[in-house]
Amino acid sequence: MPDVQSTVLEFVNKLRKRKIEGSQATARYTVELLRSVISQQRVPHANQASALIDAVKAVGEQLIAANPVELAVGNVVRRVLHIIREEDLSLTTAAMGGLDLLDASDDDEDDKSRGIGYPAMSAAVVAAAARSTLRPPSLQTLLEGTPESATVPYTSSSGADSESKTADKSSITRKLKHDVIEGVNQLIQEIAGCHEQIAEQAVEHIHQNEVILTLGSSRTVLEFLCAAKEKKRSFRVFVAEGAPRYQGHLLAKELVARGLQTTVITDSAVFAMISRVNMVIIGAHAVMANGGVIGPVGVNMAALAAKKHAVPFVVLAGSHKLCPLYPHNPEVLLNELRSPSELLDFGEFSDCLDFGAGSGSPLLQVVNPTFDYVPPNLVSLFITDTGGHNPSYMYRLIADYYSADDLVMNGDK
């Protein structure tokens, strides 16, 4: 426990000082940390899922508070919580329902009525009820109502179960943690492998003799473009340099190393060149539930220009970037301002930056935001590891990855 705590503190520090860059790296670190938290957590016999959940939540809130702008942290924490809930559910269903899993949805009303008279089954009933809400009711059950016969074997089996439950408890304990850690490992795999999944779809979108415009330096975009090049499609890439961080230079260097025809342009030339561009591809920092995109500063300008010239604006995002929150004033609340020294030399304007005439507020202010928000109507397509989606579809993916109970975490201030 204590050494997990110290790892947590160390990670929190790194996040607060912005030592870790990039949502993929952050997500991976967070998952691995949570995995160790889970494996080290001692769980009581009853309600072990909630114990795990509380432990993860506690750590998660600390991490989110350290860097609220790095949405990948929150996403991953919520994913893990969802995994815990799901595994718990499937375990309890498997344990108590026995073999009868077909009429799962029937259990709902029956269980509730039965639950009053059979308190011993209350845990199972709750679990089954929860499970049925997760699984959508089938048309047949909706139309036909609940057949009586289905409940009879149910009760008998559940009656048998309540005796064996305590015997199973210990095995269930170990199984839950085990399953959860397996689920978390899967999540790690998914995060690490998102590049390949997305890059596989490159061939469908990039064709011969195309001109692609990109901004920022995203590894997803790099892999995407290289995958298309592997398939012998020859195309050119215009990279906007992305002052003042000059991430475009990095990307250009790597593209050139992989043999792609690259032209570096200044950010001010984006509108000038967009009339000759076939597609704009960017990597997102985060994707919000409404389909809006948080990206490197300057993407909104590129998205507006692309809209004006009817150029498709494609956003690449791994599933760990999908955030279940809806953005409110994202330009300000989900943004970070960086140091003015990236724009102005310290020495030149230092007299104006500190004080000004009269009112005492500085005569000169420097604004240097890190991120930009693109509203969903400007995005043509999202390419994730599960395929291509419309911005209006992104909210639906949230139900697959996250539970409704986890949306609000106290770290989100």
Partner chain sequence: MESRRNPRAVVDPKVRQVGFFTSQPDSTQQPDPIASASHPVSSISPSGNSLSPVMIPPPRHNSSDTFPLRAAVASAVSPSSFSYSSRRDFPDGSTTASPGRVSRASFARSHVPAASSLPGVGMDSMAAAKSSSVPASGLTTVSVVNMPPGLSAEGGKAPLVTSGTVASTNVKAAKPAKPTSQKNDVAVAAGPSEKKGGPSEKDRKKDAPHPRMQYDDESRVVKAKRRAVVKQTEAKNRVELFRHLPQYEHGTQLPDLETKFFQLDPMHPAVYKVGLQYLSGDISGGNARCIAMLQAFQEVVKDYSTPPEKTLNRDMTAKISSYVSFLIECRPLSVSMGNAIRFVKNRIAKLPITLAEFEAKAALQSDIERFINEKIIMADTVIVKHAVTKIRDGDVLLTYGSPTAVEMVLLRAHELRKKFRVLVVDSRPKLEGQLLLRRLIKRGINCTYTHINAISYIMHEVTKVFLGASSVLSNGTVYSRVGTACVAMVASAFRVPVLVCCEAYKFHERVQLDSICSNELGDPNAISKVHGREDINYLDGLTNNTNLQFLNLMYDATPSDYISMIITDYGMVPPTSVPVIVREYQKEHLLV
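Cool, the form predicted in complex with its partner chain is there; where's the form predicted alone?
Chain only, nothing else included.
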């Protein structure tokens, strides 16, 4: 796969150089790349699922190692692996059911002569049933249903049983790759539409004349607040500026451009202003399996202020941000340090950065973390593209999207 391999290396370099940042951007690029890997992967007649899993894991480990702090990359890789395992199980179940029906038809000639047939479930039906059990169904799945062309017709000719069985097994083997790509396409649509799915729930949570506090810049939060305004909700937004990158300034400009009443405050003023706030709404970088949240730096301070004043602390997160790992796992990188130049002017502080006599290190050190961690006991509600959930339910929701065999990958280590 020369073309795919060059694309993989290009994406790895972009991740290492931080040219692609943000959960949705990295998730979208990752899933589209894995779709190309699957479509161009040559698979043997037998053990197709194993070949696809090995190919996806090989690429996924490279992507995870390139930028471990972008947890959405690992989440998407594990989601695709889960899709492969799920579709393989569905088709295997359908194949076993089809063979059982053919065997039973040999012993029931009288039933056939009376016109009694045995309905054969197609692989698509079994896969849809498995998906509805293992993870919440998408709106597209509910509307489309199962095409009639996916059903396997019942063959009443007992003279061609062996040929029919062989043909059924061959067609099911060829169908796995097609179904996996369909599942990945559905995942791509899910990632692309997560903002709209979350924003549709805004009117249920934001009420008239409320004051909302948020921190930093998040497109999910922006669409959520604007959706409430479109439903004729009148409210004010306090935006903590999100120093030192001041991403809150960008969000404030977007909110004002959409016609929302907005007030910019410093991060240190959160405790002073929280008593006037009805709800804190933030976007998440990742949601861990225990319900803890990785968000922009300073968000833990806002969560503590909300807890102190009994203000609901609401987290918005698409399903691609749900991480099956726990924050104490050694393979989880919760944070990274950014350049000190975002905090200090090197020219102005050059004398402070001189090395001390005999110490071997500068007298002044600068620490500029990117993220903060919020424990689950400080979170009131999660709003995802599948609805609102309590922190205690997140582990169950996350378990629906991943397989236990794929939790730890070599790229995490």
